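Single chain ahead, by itself, as structure tokens, in the form predicted alone.
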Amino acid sequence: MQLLYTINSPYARKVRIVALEKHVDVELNEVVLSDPDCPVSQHNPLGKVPVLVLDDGEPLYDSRVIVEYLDHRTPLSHLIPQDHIAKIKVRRWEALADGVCDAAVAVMLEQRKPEAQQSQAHIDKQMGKVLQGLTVLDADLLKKKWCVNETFSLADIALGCCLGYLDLRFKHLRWDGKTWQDKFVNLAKHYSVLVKRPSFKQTMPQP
């Protein structure tokens, strides 16, 4: 199998990740999207990574195939619970992880524009996406050492990417003169837990 990816996508780095914790062995195969001879389109007509090509040549696409695929490789240390109610709990947690960094790509490719043709009212619309994503985030974490019924699990490893991201884009970003790690502590908090996991050290995004 080979993996389609870039160094600093959040979505890409959720498959890695589960990939390292499932010892599964994948191909890494580093991409530029921008470059003319890139590979993804070959394989995703939406031309995003991340990409798993199989042995047979088959692709999948986007993270969240990706990463169920993954799980049901190895019987052992299942991240998505096979029991159906915790499964959706989990899969609750990757749809607003990933849909925060939805909002945050969205506002870090309307500022990469020219100044003249940013839409502030856009930037400020995903920006309050980021801002209650977090915030629900944040509440449903209190008092918990892992997102679902105390186990580590796809759910810490959705959030964890997020929160690397925007760790990487908006370090300095500031809310009512907050950083994001003092306005949401329970987050900060359970990510410096997961940022010491060998899987999460090795896919650490390249400022």
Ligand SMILES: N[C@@H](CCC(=O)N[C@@H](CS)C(=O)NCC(=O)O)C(=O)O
Contents of the next structure:
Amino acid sequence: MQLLYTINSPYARKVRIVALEKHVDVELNEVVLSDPDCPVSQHNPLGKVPVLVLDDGEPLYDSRVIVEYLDHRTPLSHLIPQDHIAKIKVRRWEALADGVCDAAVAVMLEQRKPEAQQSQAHIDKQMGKVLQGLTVLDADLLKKKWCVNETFSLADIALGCCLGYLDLRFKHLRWDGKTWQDKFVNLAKHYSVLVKRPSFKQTMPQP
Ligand SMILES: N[C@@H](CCC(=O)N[C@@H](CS)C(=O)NCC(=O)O)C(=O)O
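Given the form predicted alone above, what does the protein look like in the form predicted together with this ligand?
Then the entire complex follows, led off by the chain already shown.
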């Protein structure tokens, strides 16, 4: 199976980390979305990465579907718990972390437009979602070692990919003069643990 991805997509990084943590072999195909020959739209009508193309040609998207597929490829150390309640908790963490990424991506796309076409109201609205999302993630994490049930899971992976994306694209972001690391100390501490894992090191976004 082959993963179509871009190096700095936080959603594709989540998939790559799950594949590494689960020791599932995936052929990596890095694409350039703006390239006219980019193969993504042949496999995903939404034209988005990541897409996992299975050996029989069937494409899987989006990242949430792909991580579930990969997690079930081997019975070893499930990243999505089997227990229903624990699974729902993990998936809510993922939904919020991905949602913060969605808002951050929207800001980045707006800021790439020529200045006269940018909407400050749209940027402020999306940045509000980033701030609210991080506030809730930080409060939910508190001093816990892992996001859910004292076990490393997809929740930690999704959170780490979200924080890695903020670090990549919004290094200069400040709230009342504070970086996200200063403002959200629980998240910063957790992130410093996550980035030591080989799966995170191998998939570090490229500035
Ligand atoms: N919900 C999707 C989001 C995927 C997504 O937005 N990917 C971005 C890259 S970070 C993309 O491919 N954007 C191209 C486009 O929207 O045309 C997922 O989790 O896979």
